[in-house]
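Form predicted alone, single chain, as structure tokens, below.
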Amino acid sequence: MGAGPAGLIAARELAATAPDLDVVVLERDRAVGAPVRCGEGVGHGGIAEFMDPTDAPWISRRITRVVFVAPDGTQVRVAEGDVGYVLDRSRLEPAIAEEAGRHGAEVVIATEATGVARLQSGWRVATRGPSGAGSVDARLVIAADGVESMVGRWAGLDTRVPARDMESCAQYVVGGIAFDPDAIYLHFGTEIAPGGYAWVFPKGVGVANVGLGIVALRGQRGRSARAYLDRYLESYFPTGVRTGYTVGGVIVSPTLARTVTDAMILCGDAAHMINPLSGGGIVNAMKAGRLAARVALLALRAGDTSASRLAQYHADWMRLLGDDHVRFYRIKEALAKFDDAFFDTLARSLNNIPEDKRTLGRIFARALVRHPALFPVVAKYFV
């Protein structure tokens, strides 16, 4: 359930490898790929595992560098070569849905799940759509219903998110602004976005997704993510023209302790499979969808969709990315203890390194020199 990256990749993989199965995707929104509730940035290697980005219509912009912006406005440019892309998700997800459909999957839009009931052979999913109430019987459910996931909760899985691990996000599409169109910008600071960061992700020359995420518990009482974003735009892009707006939430905690139960697999954002350090989740969701399809198919072929059989999915995910996310969460928590002055000083120090030699490894090495307490949680990745 859910026609986002996780659900659609799972459907495509299942339909392509097992054409004898009936694969149905339920999507509550009226269009696949809309509304867009993220910055749409992905790395090259990640997206290329699933879709060919060469001249793809769902690529808005190729990105070749990252610009980190310290709280005081100091910019640190990091040239990493083929960094990645800013997507057009209103085209990406329909493209995946079309591929899934060609392999025989059925995508049903404007139809939401309203509850689940256990059957001896799987689940009965209650639905509500244009024709009213209905139901779908499934031998196995892949619940990919996003941050607000209810399917797993209905099935008895604990999908709650601690308030300190939920970021509130707001984003505008802004035109008529000046920035490097080949770079993404990440702006940090307690006055900018407490507990998170602001971003500028180019959609074209002079047009970008400009947004931010905040941890409400760290912000000013009563101030919303949109209020922080409005102030950010007034300060940095006062003449920009706002042509679109969206809000949403991002879970920045490690993967759920339990992602499966009998005849059900939780996938993507529904299973908290977001990188807790960056908040990125698109490629993670696609990887999870592919993994869910593989484990689901083996379970269905064996006639055993019990939780113990499906537990292989959780174990495989933790080896693939989940264990890393636990460590990234620790890094996030460690970085949150540092004040803005630390990041301002670090940025000025990094600018003493020649631009062509600035890498993420060197950035964290400089941070370690200034705060050795970071060493236990970051050394494995950046030293």
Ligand SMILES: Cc1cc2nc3c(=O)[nH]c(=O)nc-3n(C[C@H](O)[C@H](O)[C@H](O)COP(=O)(O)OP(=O)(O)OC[C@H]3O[C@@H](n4cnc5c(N)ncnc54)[C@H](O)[C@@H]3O)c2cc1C
Given for the second form:
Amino acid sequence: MGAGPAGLIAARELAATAPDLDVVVLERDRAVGAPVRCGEGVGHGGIAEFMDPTDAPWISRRITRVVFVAPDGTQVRVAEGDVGYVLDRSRLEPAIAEEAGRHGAEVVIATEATGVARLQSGWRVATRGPSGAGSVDARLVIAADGVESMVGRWAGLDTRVPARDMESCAQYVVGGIAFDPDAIYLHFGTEIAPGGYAWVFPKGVGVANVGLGIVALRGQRGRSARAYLDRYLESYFPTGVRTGYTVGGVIVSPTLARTVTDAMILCGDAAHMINPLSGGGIVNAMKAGRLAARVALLALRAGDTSASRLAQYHADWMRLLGDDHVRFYRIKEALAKFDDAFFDTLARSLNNIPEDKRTLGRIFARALVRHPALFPVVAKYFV
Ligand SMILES: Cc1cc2nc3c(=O)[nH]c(=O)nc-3n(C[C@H](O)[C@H](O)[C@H](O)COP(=O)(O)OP(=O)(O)OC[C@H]3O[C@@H](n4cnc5c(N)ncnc54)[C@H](O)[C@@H]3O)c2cc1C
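Coords for the form predicted together with the named molecule, given the form predicted alone:
Now the full complex is given, and it begins with the chain already shown.
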């Protein structure tokens, strides 16, 4: 359910490894991959596990640098070689859908799941599509319906998000601006993006996804993510031409306590599998989709799709990334206690490391030596 990265990878893996199964993907939007509600940044290693990025048409820009920007504007440039890409998700998701389709999966667009009812042999999924109401019977449902997920809730899982863990994001595509087109910029500061950060992710030379995420509880009362973003653009890119706009939520809490129930697996944003520190969720969703496909196939072959059998999926996910997310969440909470002045000082001291030696590992080590206050943060990370 849902033709995002999680659902499509799950469908592709299932269809490729079990051609005898009927694999159906329901997507409520009228196009796979659009509208894009995303900054589209991914690391090289993560995406390359699933799709070959060499000369791929779904890549907008290759990235070789990360620039952290402190609240006072101090830039810390980090060069790490093959850092990653800014994707074109309007092309990536159709490309995965085509692969899934080649292996025999059916992708049904403009068709929304509107409810689920338990059958002895799985679930009856009620649908609403171009020709009206209908239903699909499934022996097993993979609920990959994103941040606004309802399917898990309909099946009785607790998918609520505490307000402090929900980031509201706004983003423009902005043209005609000057920045390093090989770098992504991450800009921190309580005045800029309380509880989150602003980003500039190049789509090409002079054009970028410029957005930010805020935790509303930490911002000025009643001030929206869009209002913060408008002010950011006026300050940093006043002559930029805005050619696209999107809003969306990012859940920055650890994975749900339960991601499976009888004959159902939740994955991707629907299961809160985003990295709580970075807000990145594309590759995580793909990894979860692949795990879901593997566990689903074994369960279907064994004729046992009970929650206890599917619990293997939850355990595998926690080992793969879920436990790390619990630690990242603690780091995020600890960092929230530092004020802007701390990050300004940290940025200036990091700039004393020569740029070619400024790897993320060294930055972390320097931060510890110069700022013992960070020790409790790191201690929390390792316990
Ligand atoms: C503004 C913003 C910027 C972001 N930037 C980044 C970034 O730079 N890098 C990164 O890694 N992550 C980023 N993310 C997070 C990333 O977009 C998600 O983590 C990722 O898309 C999750 O994939 P998914 O497959 O779980 O869900 P989605 O991509 O949301 O896919 C879910 C699909 O399910 C469909 N659907 C929903 N309900 C139903 C229904 N009832 N019936 C049928 N279909 C349904 C939806 O239409 C959608 O197509 C960003 C998010 C936002 C909001």
